[in-house]
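What follows is a single chain, given as structure tokens, in the form predicted alone.
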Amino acid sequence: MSTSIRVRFAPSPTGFMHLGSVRIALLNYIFARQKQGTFILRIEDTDASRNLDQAKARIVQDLAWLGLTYDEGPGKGGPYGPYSQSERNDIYQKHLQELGASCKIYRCFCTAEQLETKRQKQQAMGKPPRYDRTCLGLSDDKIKSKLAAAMPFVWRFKLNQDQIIQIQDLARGTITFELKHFSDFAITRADGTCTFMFVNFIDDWLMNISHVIRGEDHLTNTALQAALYDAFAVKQPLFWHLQIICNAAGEKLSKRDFGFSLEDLKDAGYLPEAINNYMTTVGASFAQEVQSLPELVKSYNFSNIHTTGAIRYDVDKLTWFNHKWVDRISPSELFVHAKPFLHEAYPQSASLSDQTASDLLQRVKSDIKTFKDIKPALHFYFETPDVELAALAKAFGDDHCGIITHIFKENSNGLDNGDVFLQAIKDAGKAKEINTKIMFSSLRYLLTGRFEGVGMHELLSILGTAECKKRLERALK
């Protein structure tokens, strides 16, 4: 394994994983997997506030689940652990007093509100909202009296607000910022804890991450996390930031649009294949779509990477996506997905043989776009359905709907042959100028209620002789 190129996923243990996580996820181990390199899972729970204690594990879950296997973090262990950020704050503070020892970081005893105040009014006079360094300048008596009177205090860095800024984007190329239009930026929090802004630096720099790949809305992260590599004098990796993903309305996707998180697709009867699929080429140019995770490290074309902005995230395109997989994937694969919707939808299917209820998801499958669309396709075999003579009318006239029941009676004893019956009724209805898609749509809809579904063949095998027999006769009374 090349130890030249280590990317790393690294989440926020604070809910369930969205959408733009999991793409980011997977393009980190498509990066890693075509490049052979490695893939390293890193939790990022610093932040107790917002940490939830069941997340982390359900992070580790869903990565299995999208089958992305990571090479070290929680559980793998590996030469640069721990990984779980909550393990790391020796190493942290060890850096953080690197950072006071050259006067590179000052106290400041700003309160949130005295922030928030200088913001409003900063705003209120046309200036964007910067801190105005207020503490820097405190002296050593009045730093100390501070500190004797307990007040909080968070640690700044101070930037070389002369200082002009380079990072190399495999998608945008090099990108310069001057770092007179950023703040000094808190690296603690006040309770001691260090922040997303120096810890996620420190982690990549020591883990020796050689990508970082995440969404663009880190860009002014980048920015700052390159004045810390600066300020150690340490190589920067380079940096991949992945466009934002939108909602049909081109808003920044959220907890109101369907499909947000992982879960919610996972509860609606998505595939994992399908979203690895279509959150990989969401975005990009590919000359086949429909690719397996394999097939998608090795196809990925990363020296062509689009910069265009906002992705839309298209509903229908990611059900096009599951359904072609539904039809793609092995027998025994579908069922064991399909098996708890199944249950669901019907529990007396819980006391089929699994072989039954495999053969019989692989007869409605074409019905099946999520696992949801299960109970409908199968329902007309738990359920005898109530028709009516009249929708047989209403669909192909009085006089059809008379022609067409009276073959179905005169032919009904035949059903014991299901091929000899079916070909009666096809010649019964030539001869009578009725064409055979009309007399089995009739026939499919007689026995199951609908005019469109399983083949006529397979229809009759699935429900077997004697209960065709109870509902043809039962729809003709």
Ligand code: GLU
Contents of the next structure:
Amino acid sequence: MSTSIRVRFAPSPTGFMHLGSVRIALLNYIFARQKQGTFILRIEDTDASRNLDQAKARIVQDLAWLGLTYDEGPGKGGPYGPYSQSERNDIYQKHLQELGASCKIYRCFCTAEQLETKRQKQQAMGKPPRYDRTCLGLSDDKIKSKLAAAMPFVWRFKLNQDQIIQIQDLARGTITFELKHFSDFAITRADGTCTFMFVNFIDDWLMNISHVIRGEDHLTNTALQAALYDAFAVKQPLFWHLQIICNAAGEKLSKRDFGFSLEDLKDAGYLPEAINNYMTTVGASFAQEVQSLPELVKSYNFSNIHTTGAIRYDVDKLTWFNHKWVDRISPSELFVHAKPFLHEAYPQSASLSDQTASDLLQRVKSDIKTFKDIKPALHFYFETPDVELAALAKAFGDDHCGIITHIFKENSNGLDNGDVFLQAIKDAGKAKEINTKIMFSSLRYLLTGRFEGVGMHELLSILGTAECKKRLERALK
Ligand code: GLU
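And the form predicted in complex with the named molecule, for comparison with the form predicted alone?
First the chain shown before, then all remaining chains and molecules of the complex.
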């Protein structure tokens, strides 16, 4: 494993995996695997207000479900651990002190209300909201008295506002930031813990991250973190800011959009292979669309990344991929994923052997776009349909309906042999100038309650001729 390429997926444990995060994890994974690098999972859990243990476990489970195995991270260890930020506080405090010693930070005692008032004033004057450095000029005595009065404060990083800073982005090339457009930013909170801006930078640096691949919503953070790399005189990693995923209307994907979280998609019966495939290829062009993760690792072209155009999340396209993958994965893998949906749709299916249930799925898989389709696709198998001859008459006319049902009655005894029976009704239909398609869809309707569906020979073999005979006779009564 090359030590030079090191990338990380650094989610905050929010309790669910956003689809945008899935894409970021995927592209980091593919980048690492293609370049024989190291893929790291780092949990950014400095917000103590959340139930972190469960949310952390969820991230690990979700990555495992997607097949995105990491080389270093929680539960796995590695030479740069610990990999959860909540366990790295000593490291952050040590570096905070270094910054303090070199006078690159200052205490800010402004309260949230004071900051808000300043912000509103600036806005009213048409100025960009920026911290006005009130606390930069505090005398030592003032600071001492505020500390003695136990006034809460945060440490702010003092930007060099004359500085012009550059970063390198894989898609955008060199990006230049003028620091005069930014505020001195907080690197601690009032409780003394360090902010995202600081700890995320410290970890990327100390974990030797070579490429920071994250959403473009972090571009401003990158500018400020570039100043931190500078302050500690360490080399910046390369960056790749990925486009944000939008819904079909071009708005940022939100909780209101179906498929906002990975959980939505799992619950709706999508395969991890399809999600990986779609999320990797969306917004890029691939000669071959349907590809497995190992194939994507080989084919992804990182030297041809485009930045323009928002990425539109299209559930129909994802469903198209899923349909392809239902067909592509092995019967045993399909069964593992489909089993819970089958049992939920038809609890009686739990009494079938795995082999029988798996065979059943194989035979109807062309009707399964997502596992929610198992219910309609297998309705004919688990439930005897209620059918009415009137529906046949409605579909094909009274005259045809009369002839068709007459043919079925005449031949139903021959149903002991499916092939012979189908040939017989085909011939009898032809003799009356009724084509086979009409004969078969009428029969399918009487056996399953649906005019469309599984092929006739297949249907007779799945249901068994005895069951078919029973159903047909009941329907014709
Ligand atoms: N915890 C941050 C997030 O979830 C990480 C950003 C990054 O990848 O640097 O957005």
